[in-house]
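Have a look below at one chain only, the form predicted alone, in structure tokens format.
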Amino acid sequence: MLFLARMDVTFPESMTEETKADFQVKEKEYSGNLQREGRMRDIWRVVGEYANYSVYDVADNDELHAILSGFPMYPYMDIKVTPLAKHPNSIK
């Protein structure tokens, strides 16, 4: 199953640039593990926002949130989920 997730990431004003950082970091090595493993396809940045698009090529619904709540910023994020499906249009 695919899945177009958008995330918006909001930290609180209170919190260090260095646990900022450090989150990210981890985000980073979180993202590319998902990538290599093929259950994030892709992963697009938003111009001007801390935010992105992804596509998720998952089992169903269960290993989606597993995943996504598996993210370190997950307690800061906004998450939006549309599932996809082959248009009948697309040539590929």
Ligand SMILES: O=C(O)CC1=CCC(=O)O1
Contents of the next structure:
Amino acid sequence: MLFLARMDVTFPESMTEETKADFQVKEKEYSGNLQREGRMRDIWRVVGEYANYSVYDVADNDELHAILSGFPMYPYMDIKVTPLAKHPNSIK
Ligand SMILES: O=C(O)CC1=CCC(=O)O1
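Same protein, different state: after the form predicted alone, show the form predicted together with the ligand.
Let's see the whole complex now, leading with the same chain.
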């Protein structure tokens, strides 16, 4: 099953730059593993925002929830998920 997720990240004002950088390192590692496994197909930055769109190829809703809630930045994310179906006009 394919899902599109939009993630908006908001860190608290009080968070230090060092802590933010630490989250970014951990997020990159977690995200890289998902991409190498093929469970995250794509990730794109939303221009001008601390947000991304990413596409997941997973067995079911439970697997997606486990992935999303495992992101180190999860407590600071607002996530909107859209299930995807094949478009009849797609040539892929
Ligand atoms: O958009 C970001 O920088 C936060 C994030 C979520 C998944 C990822 O790889 O980065």
